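As C-alpha cells, one chain now follows by itself in the form predicted on its own.
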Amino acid sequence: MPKVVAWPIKTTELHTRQLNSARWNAFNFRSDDIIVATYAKSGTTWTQQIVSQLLYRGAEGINVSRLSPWVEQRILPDAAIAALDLQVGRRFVKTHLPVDALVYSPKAKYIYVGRDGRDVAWSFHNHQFNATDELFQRYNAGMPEGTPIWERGSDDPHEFYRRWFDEDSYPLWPFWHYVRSWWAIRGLPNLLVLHYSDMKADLEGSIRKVATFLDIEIDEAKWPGIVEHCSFDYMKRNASEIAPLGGALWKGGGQTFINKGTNGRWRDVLSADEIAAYDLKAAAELGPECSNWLAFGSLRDVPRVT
C-alpha cells in the first residue's frame, strides 16, 4: 500500500534584503513545474543552465536568465514573475528559500543542490565586491529605516568569510538552517539532492541523473553539445544571456558572475584553528551525515516515499 507523503507546509515568511518569500503565495504550478533550489552561489545558474539545456535539446542563445527568475527576489518587478503564466512549454525557476518559507508543490520537480560553506563563502565575496554601484542601490532602497546599509565592503576573501561565520551568514540569510530544510526532506519523490562537488567531478553522469529525474529522453545526436553548453568555459563566453541580468549590475559583465566555478580556494587562507571550528560547527549544526555529505558530496541513494 502506497505510503502518505507528508508534504511540507510553508510555516514562515522570510522578509530580507534579498528575499520576500510572500511571493510563492500567489505562484500558479504546472503539473510540470521545475525549481531548481540552493543556498546563494552554490551552483544554481549552473543547474539552471543544465535543465535548458536539457529541455531545449542543446540549442543555443537559451536566455536562462529571462526564462528562469528568481522568484522571491525582492527587486524583482511583479511583470517578470506575471510572465511565466505566459510561457509556453516547460518552466523552471529559481528559489533560495529554505523549505519552511517555501510554498511546496508536490505537482512539481525540485532540484537541491548543496555545496560547503566555505566556498559559498569565497564565491560570494567575488560576487559581492565586483558588484555595481547600481546593485548596492537597488538592494538598499526601500528597507526598514534603521537597517544597516549592505556595503561592498574589503577586497579580502578572508576578512568577507570571517563575518559571513561569527554573523550567521551576513550579509545573506542563515545558512545552517538553509541546508538543514533540504536536508530534512531528501526522500521526497519529487527532490532531487544533488551536490556541487559531484557535479564538478562528473558532469556528463550528473546531467543524465538529471535527465532521468526530469523525465527528459536524450537525444544522443545533441549530446556532445548538451555537454559543451553545460561546461563552465562555454557558460562564461556567453554569459550575457545565462547570468542574472546578463550580468549587468557586475563589473565585467556576466564573466564576473560566472567566475571560476572552483572549491577549496579557502584551504592555503583559513588556518587550521578556523577550518578546525567551521568543521565543529557544521557537524553541530547539521549532524555528522549532512555535514560530511556538505563537505565532500557523494549522497548515498536514500529511500523515496512511494
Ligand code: A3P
Second form
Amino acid sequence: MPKVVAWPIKTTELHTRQLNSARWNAFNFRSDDIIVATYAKSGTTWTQQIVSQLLYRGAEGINVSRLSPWVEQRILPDAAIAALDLQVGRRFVKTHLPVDALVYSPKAKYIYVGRDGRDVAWSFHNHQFNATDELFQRYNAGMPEGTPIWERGSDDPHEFYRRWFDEDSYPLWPFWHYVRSWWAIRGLPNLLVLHYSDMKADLEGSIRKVATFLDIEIDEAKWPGIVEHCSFDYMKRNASEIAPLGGALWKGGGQTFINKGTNGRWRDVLSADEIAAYDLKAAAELGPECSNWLAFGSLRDVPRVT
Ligand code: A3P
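Would you mind generating the form predicted together with this ligand now that we have the form predicted on its own?
Shown next: the complete complex, the earlier chain at its head.
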C-alpha cells in the first residue's frame, strides 16, 4: 500500500541581498519542471549543463543561463520569470533556497547537489573577489537602510573563509541550515541527491543517474557529445554561453566563474586546528551521517517513498 508522503511546506521567507524567496509563491509549476537545488558554488551550473545536454540531446550553443534562471535572485528582472511561462520545452530552473523558504511542488523533479563547505567558501571567494564593480553595485542597491555594503574584500581566500566560518556563511545565507533542510527530505520520491565529489569521480554515471531520474532516454549516438559538453574543460571553453549572464559580471568573464573545478584547495592553507574546528562544527550542525556525506559524497541509494 503506498505510503502517504509528507510534502515540505513553506514556513518562512528569505529576503537577503541575494534572495527574494517570495518569487516562488506565484511560480506556475508544470508537471515536468526540473529544479536544480544547490547551495551557491556547489556545482549548480554544472548540473544545469547536464540537464540541458540531456534535454537538448547533446546540442551545442544552448544558452543555459537564459533558459534556466535563478528564480529567487533578488536582482533578476521579473521579466525573466514571466518569460518562463512562455517556454515551450521542458523547463529547468535553479534555486539556492533552503527547503523551508521554497515552495516545494510534488509535480516537479528536484536535483539537490551537495559540496563540502570549505570548497564552497573557496569557490565563493573567487566568485566575490573577481566580480566586477557592477555586480557589487547591483546587489547593494535597493537594500534597506543600514544594511552593510557588500564589498570585494581581500584577495586571500583564508581571510574570506575565516569570516564565512565565524559569521554563519557571511556574505551568503546560512549554510548549515540549508544543508540540514535538504538532507531532511532526501527520501522524497521526486528528489535526486548528488554530490560534487561523486560527479567528479564518475561524470558518466552521474549523467546517467540524472537521465534515469528525469525519465529522459539517452540517444546513445549522442552520448559522447553529451559527456564531452559536461566536462570541465568544455564548460570552461564555452563559459560565455554556460555561466550566469555569460559571465558578464566577472572580470575575465565566464572563464573566471567556471574557475578550477577541484576540491580541497583549502587543505594546504587551513591549519590543522581550523580543519578540526570545521569538522566538529559540521558534525554538530548536521549529525554524523550527513556531515560525512557532505565531506566525502557517496550517498548510498536512499530508499524512496512510493
Ligand atoms: P570552483 O570555483 O571551485 O572552481 P556554481 O555553479 O554552483 O556557482 O558552482 C561553481 C563551481 O562549479 C566552480 O567551482 C566551478 O569551477 C565548478 N564547475 C563548473 N563546471 C564544472 C565541471 N564541469 N566540472 C567540475 N566543476 C565544475
